[in-house]
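Just one chain is shown here, as structure tokens, and it is the form predicted on its own.
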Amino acid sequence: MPRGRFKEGIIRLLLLMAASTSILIVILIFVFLFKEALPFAVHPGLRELWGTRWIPVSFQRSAYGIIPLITGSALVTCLATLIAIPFGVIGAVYLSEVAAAREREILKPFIELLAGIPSVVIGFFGLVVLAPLVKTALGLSSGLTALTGALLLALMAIPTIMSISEDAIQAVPLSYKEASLALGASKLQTIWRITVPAALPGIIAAIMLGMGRVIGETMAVMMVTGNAAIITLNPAESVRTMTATIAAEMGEVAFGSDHYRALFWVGIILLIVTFAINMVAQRVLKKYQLTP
């Protein structure tokens, strides 16, 4: 074999095993899980998993279901989602058609910016600023609330969802825009009509994508909802994320105790989400970029 094929062989292994790191780390936190979660499908069995009440810690019967826990994540991850689409959605479109050169270099630094502050700075803004503001406006006894943690974690969404979005908008051809102007068509009705439809697949996914990072945030959530693990649909009381439960629970819990082994099924199923939206996250913007 001639040495330069030798050497291109050796470094297309190395290639290789990098890419397959990230899929080996996937297999062994799944592993890694599921090993230390399946003796509480023995004892006390999975059904108690599916119940409405999540009393870890009882001097008369302990309960570990997890329905409180699903619906306070689903309900704060919503209505995040639905607060950050529009604002991320409008101002990766100002940013890439409307924004001078000038105004798109002042703000898209402060938008990377925001993208980087650390979760617990934010919840400590949402703590002192954004619950006060929140009980006042809504006459609550108490800021601690579901609606809270959505727009903190719709805050912490919109430039995830604003970046990627503004990447699909500019990606869209030129052509597009210069024939639909062409035939007569405004500035306005170019970008809701051509350009933004054009640019959809790539929007879903950077939706998806900051949906992703809203239903795994833990810090910030766990510091402004309240953390009463309760079954509700008001924005207005307060709930418990599955992310919170197991940052405040593993700490002190007792190893291979019902309580331990019930918190990795919580990470189980939020791991199963998380990944099942970044995939099909994924699958959207394989779409988007193999769309001409």
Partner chain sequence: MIQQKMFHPALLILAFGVWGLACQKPSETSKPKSGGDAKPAQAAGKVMMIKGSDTMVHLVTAWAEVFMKKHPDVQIAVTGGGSGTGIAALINGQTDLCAASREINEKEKKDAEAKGIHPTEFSVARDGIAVVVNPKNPVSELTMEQVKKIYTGALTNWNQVGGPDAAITVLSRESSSGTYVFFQEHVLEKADYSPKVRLMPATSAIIQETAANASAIGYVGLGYAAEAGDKIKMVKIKAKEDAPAVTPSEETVKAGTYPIARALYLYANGQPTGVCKEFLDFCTSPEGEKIVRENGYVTVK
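Right, the form predicted on its own is done; let's see the coordinates for the form predicted together with the partner chain.
Chain only, nothing else included.
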């Protein structure tokens, strides 16, 4: 049936095109980012980016040092991940090993719901509810801090970490658990000494994917971290993340200016970091035959 084969070929081609669109788009984004960013490397020079002050709008001298932005993103991301790990991993253990079928049926949709809340809504909740709470709880002068942002981001990372960890835990062969129980280990011992260690690579990948989600998050952090570009490791201080900087400044920046190009460099760094985190996480998942 040559006619049928021809038709099948066309359909195959169409499907291939659809499937490779995302690859093409990623490549185009990379090309575009570099095209817009490169003139900065020529004129003010990349040394300008390696500074400690981010003052893009100034009557004196503009400074485009992105170190405070990188430390800001790093601080918020690490804190958020640290907060999200216990909730995400313990939650996953509970869901897959302890919870009864009915409990799972109730819990799972809510976790998925949490993943679906728009970040601007979470951000607004953070600004109105969480920031005043953080302020009074820690006796600070303002609740707009890295910690507030990290708490919100943890809320967003938990569903990711939980659902992928759960898959990893469920993928542990039943024979491991059976052997452990047969040797006289209690249920709790089996979970913590056998199941979780066996699922650890998958759990680590889950945590990294959660981190990838957190580092790229924009709206919620922009609303609650105060966005002051200072270099600090203190969770009670205000920080400015890379994402918030791009979102806040790209809208009104003069096209082709140094400021515009510096923002593209921030975008490139952000893209490389998220790309690296996701790549490593996918590798780990693939190596241990898990699918996210």
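Between two forms, the rigid core is the largest collection of C-alphas that superpose within 1.5 Å. Numbering follows the first chain given and starts at 1. These numbers were taken from a predicted model, which means no experiment stands behind them.
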Q) For residue 279, is the C-alpha shift between the two forms 2 Å or more after core superposition? A) no
